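What follows is one chain in structure tokens, specifically the form predicted on its own.
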Amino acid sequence: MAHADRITCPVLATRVTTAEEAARHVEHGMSVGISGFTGAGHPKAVPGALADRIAVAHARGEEFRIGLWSGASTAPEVDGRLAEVHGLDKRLPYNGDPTLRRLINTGEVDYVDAHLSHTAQQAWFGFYGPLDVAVVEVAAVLPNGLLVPGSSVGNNKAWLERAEKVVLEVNHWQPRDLEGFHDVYYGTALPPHRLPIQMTHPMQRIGDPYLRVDPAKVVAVVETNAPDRNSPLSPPDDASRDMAGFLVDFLRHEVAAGRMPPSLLPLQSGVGNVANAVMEGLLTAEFEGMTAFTEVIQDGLLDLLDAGKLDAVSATSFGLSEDGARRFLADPGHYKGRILLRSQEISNHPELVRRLGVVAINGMIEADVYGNVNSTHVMGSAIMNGIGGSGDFARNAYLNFFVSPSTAKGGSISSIVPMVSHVDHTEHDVHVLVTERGLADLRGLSPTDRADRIIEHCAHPDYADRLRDYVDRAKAARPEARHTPHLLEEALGWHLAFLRDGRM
């Protein structure tokens, strides 16, 4: 790989090295920062190389073992390699690797599940400990020492801030016609001292286009020439496209009661099938000029940038499968101008999801009859991924939807439950739910009025009896306290029931 068209600043052409060679500057104990967000533009080598390293070191009897900090998931040779090799103690704000979720539940790796636009403050505040070491991704490096992001942004800024040391991988894969696709916010600050981000259309411009670096912290610079992850898409199944299209007619219905305009308000979708049939819906839907203020561009966006009907999307990072990366790197000149990718503090940011008006459509694991939303763990233990976008989203949008399946494995578990497992949206920031059997909108309801409409149009016909029998007897058990009735000795009976006879 010839690296002069890639690095051209004189200084960091000197730091050219091996990615054999840029590990060796990661220790036992220390903590690391990496780029990527849904698989996307995570270091191609490097975490590798240091996997290997610390495998040797184990076989020799040596402790190795490292804090891992990221934008959001990454990808099996990250994650998953350095799981596999019992290489971390610490991750955080998110993963999606099954090797590394199995390490997480049985407690060997220690897992800060957080809200995705808390984490480049909360390592600002000190709150994680110092960082050693940040390994980023980026598509060139310019003479005067700027970077050029590639496929994502996610924390880069933050870690290129703050870390000791600094490690480049400079991807070839990564189209150089990226520069110019980016803003990076360099206005934050430190509370007593932060202003308003002045910013009041998905599209405005409020920073840079480059990361910026200082060269005396870059150690190492490699070269790589490696896809993103590029997951497939399933298609979506009957089930997405039922909850698909109760959303998009509900999207409809706020429209003629003039509570959205004809173009909607700024759109965010969170990962997966459900989110991609809503893509699918609104695609053949009447609404124009429609934009986008979120955190992953998957398919269905590209989808609706290339049939005109989405203007614009601001995000921090794409999530495309093979055929979207392929569509993309085709023609990037083709859509420049109408994505932006920023850093996740500001896709994802509270103040400007609430001000833009943000419509949010999220997944869930369950949801109780009275609103509450579980969306990371399984029988309230186990976690899945982490919280990611969601909160932050949800709690500030104009509009929220979460959505799901009204049954799991095969129908033996409820998605609507008497009570959830775990809780990481309560009531009061849950507007809408949505499962194949119907949607139920929550907005200025009390706790029993959501239970009667959540369970009528949300729960499988196989569980509503139960669950409208579940609140009339926790009504009638305490006539002083009905305002939000539970069975405190049934409440997640449900659960038990499953854990002990595979069924609910």
Given for the second form:
2 protein chains.
Amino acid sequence: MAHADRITCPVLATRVTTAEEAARHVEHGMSVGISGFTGAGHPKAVPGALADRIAVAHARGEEFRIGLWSGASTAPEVDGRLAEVHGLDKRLPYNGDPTLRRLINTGEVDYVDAHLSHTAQQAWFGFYGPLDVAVVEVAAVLPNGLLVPGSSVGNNKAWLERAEKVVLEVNHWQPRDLEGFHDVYYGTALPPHRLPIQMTHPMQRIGDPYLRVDPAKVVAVVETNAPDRNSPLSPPDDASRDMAGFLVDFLRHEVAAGRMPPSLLPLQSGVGNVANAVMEGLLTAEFEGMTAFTEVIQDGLLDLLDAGKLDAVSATSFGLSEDGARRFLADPGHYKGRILLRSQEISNHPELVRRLGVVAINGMIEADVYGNVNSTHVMGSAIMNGIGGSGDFARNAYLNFFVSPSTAKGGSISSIVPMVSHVDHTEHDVHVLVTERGLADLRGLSPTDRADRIIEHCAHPDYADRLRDYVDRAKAARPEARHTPHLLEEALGWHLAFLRDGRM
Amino acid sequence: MAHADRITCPVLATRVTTAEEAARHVEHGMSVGISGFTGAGHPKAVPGALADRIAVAHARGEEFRIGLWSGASTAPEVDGRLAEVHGLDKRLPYNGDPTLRRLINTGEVDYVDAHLSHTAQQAWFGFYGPLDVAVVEVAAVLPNGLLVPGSSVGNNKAWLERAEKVVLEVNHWQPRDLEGFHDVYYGTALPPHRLPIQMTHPMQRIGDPYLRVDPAKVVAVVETNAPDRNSPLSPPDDASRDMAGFLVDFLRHEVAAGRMPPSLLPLQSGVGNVANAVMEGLLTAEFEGMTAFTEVIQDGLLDLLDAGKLDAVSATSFGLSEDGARRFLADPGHYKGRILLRSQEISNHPELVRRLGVVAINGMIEADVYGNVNSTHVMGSAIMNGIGGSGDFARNAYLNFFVSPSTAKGGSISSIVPMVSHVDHTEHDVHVLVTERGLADLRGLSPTDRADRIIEHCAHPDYADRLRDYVDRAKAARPEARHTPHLLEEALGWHLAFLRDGRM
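Would you mind giving the form predicted together with another copy of the chain, to go alongside the form predicted on its own above?
To see the whole picture, the full complex is given below, headed by that same chain.
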């Protein structure tokens, strides 16, 4: 690794050191802010070195656990390694790692599952206490000390500003050509000094292509050459294709009704196979000149860019498969000017989501017949991943969709239940539900009308009659309380049956 | 009533007629948009005339039911009368009337309980279908046809623009001096044509002091002389004073910690006695130069204005007691330039609430040990009022509080429960809970840490041990699912016990 071409700032070049040396700046009890969003742009070396350091301390019988703050999910070499050595005490605002998930669910790690647009400002407000060290991956350090961000921006600006000490990882794997792909807004402020964010189009630049850092705070610069997580994507299955079909048809219907322009409105889609299937569906649909104002750039968005159907994407991170990464890396210039990565505070900002009129498409774990959505908890208690940006987008969207197959675990779980076991999106916030059975447009409906529509269009036939029966019996049981009819003794009974018998 | 001085537009003066004639423009199956917010500025005559017309039709065996859209709550002469004659089919986005509440809860009326900042835009988006008639109270009609709004603005702008026909009520009771108290923003647009709202201070004017209406659409102008609802306020009881005390102490603590300026940040407070008690608490506190960016101006805010502690209030409506109204009416000029009434789309706008850094204080029905809040439903099924603006403010606030006495119904109901029976504000959105027992600061905590704090500081001693026991047993029952420990067979058992035995 010839650092001459990546670390051209004479001051910061003197700080180049090993991951092991860098990790020494982290002590027990500290809070550490790291880069990384959806497995992109996380530090590749220092977390592992820190995990080793923690393991050694534990072997000596010393306490060593830290609070870890990120953009969103990272990768096995970060959350996984630190969880394995039991080095985490607190984690925010998102986690997608299976090892760490287990420790959160056993109660070992305190997990603060927060809206992704809230984290940076709440750190600034002081709600999480001081930030001791930031470990941030970048693509390059320029002669003047400005940083070329990597494949995600996430909360990097906030961590670089808030942390007492900064460790930079310069990753040679990140294309040097990423320079110019970012727009870091430096107009944030604390109330009462905040100003309007002067953005009226998803691709409008309102910031700088670089991250800033006070060189005096940079205690270490570590060079790496390691890929992002780049998880493989399975090709869309029939259920995903069916859901995508319903959703695309509905967009068509909205355009025909004059409620949306023919180029649609800026799209946001959550991470996963259904989202990719929707993008695939849009590939063959008639919409042209689309834009995306979203969190993560998955393969499906590259396809739409390549096909000329999508003009441009604003996001905070890449989230490509190996194949997608290869495609992007082969010719970054092809995408320049059509992809912009922003801080997650901006990519998910309520002000912008509402102004731009985003069409939000997010997955869910389950919905109830009255339109409440659970995005985070399995059977009420165990966390799956986290709410992520789904609340930022859904609440403020022009139109939102929540999508899921109608059943899980081979049909033993119904995704439509009498009452969700956890609420992340309330009945006031959910516009359209989609399963492979159909689509329920809930806009402007009362709870009982929603129930009729959800059961008819979204529930699996194996469960639909029982859901109807539940609502009918609930109406009969308390005729004076029929706004949202429930039988409280049965409301969570389906979940309980699954826990007891393995089947709802 | 000399209409010469109140209806000086020559064109609209020709449309003056009776309430009975005006009501003839409403037919079965129509959607009617009315003015009115928290019992202020609702039409006083036409709804009653319409109720009579509906009763006559029903006596003839004819169907006659309408959809009713408002700003927020109205008064017995609107929702009450129309409910009594069974004239309502659908109601949105808020209701506070006991007669109508009963019909919603028996399932006769479909109620769409929505965020108050969402209604106008969703009507514009076409989510609710066409609006046939608007019935809007104003204080005066100017020579050029511009309208001086009354004691609330609410959704009046949207209804006047969207409705096919418009009926105006000119209420001589409304002080003519209200002219100049309003700021109606005419910069709204549909995506993708929306622009930033250029407001950076609660009192900044961004619109016009008048409402506009196309004179060609005005089918009737009715003169009235009738007061707003002006419900009496009971003086704060000990519990309210205790809650206010904890809350004001906490603000003091936040200022001392440097997390808030000494003049605080713009205050929002929900409607009711606790909110008034908080205002009373602020009256004797040390904070000076405060502002409010809120929905409703209650008596407590007048007191703070009078005392010179509060510089100014932005809201969408008055919500005064008879005494408060008398005080305001005695000398409106005293408050001019310090009170601004805006459309509820603006008073509650997420963009502005977040930018200004509002401190949001709202009541609740119950909270669970993990920090989910129920603002709307009694025992899971029966609606109380509605979510109102609490979601607009809480989600986007710099800091939010949810307040309630720790018990209700003479101690037979605990406001802190294992699992709320309905969720309006999720665990991701709730910062601070306050009861007369104390205050729980939940910022940056995991669910189980929240449970410890809520049970210790907010629960009533009669219930605290049982709550602790619930959490402990839930942890023990499923050691692999301890992120949000629940016993699904008991989670709603407290509510069920109340329904069965009259006691949790």
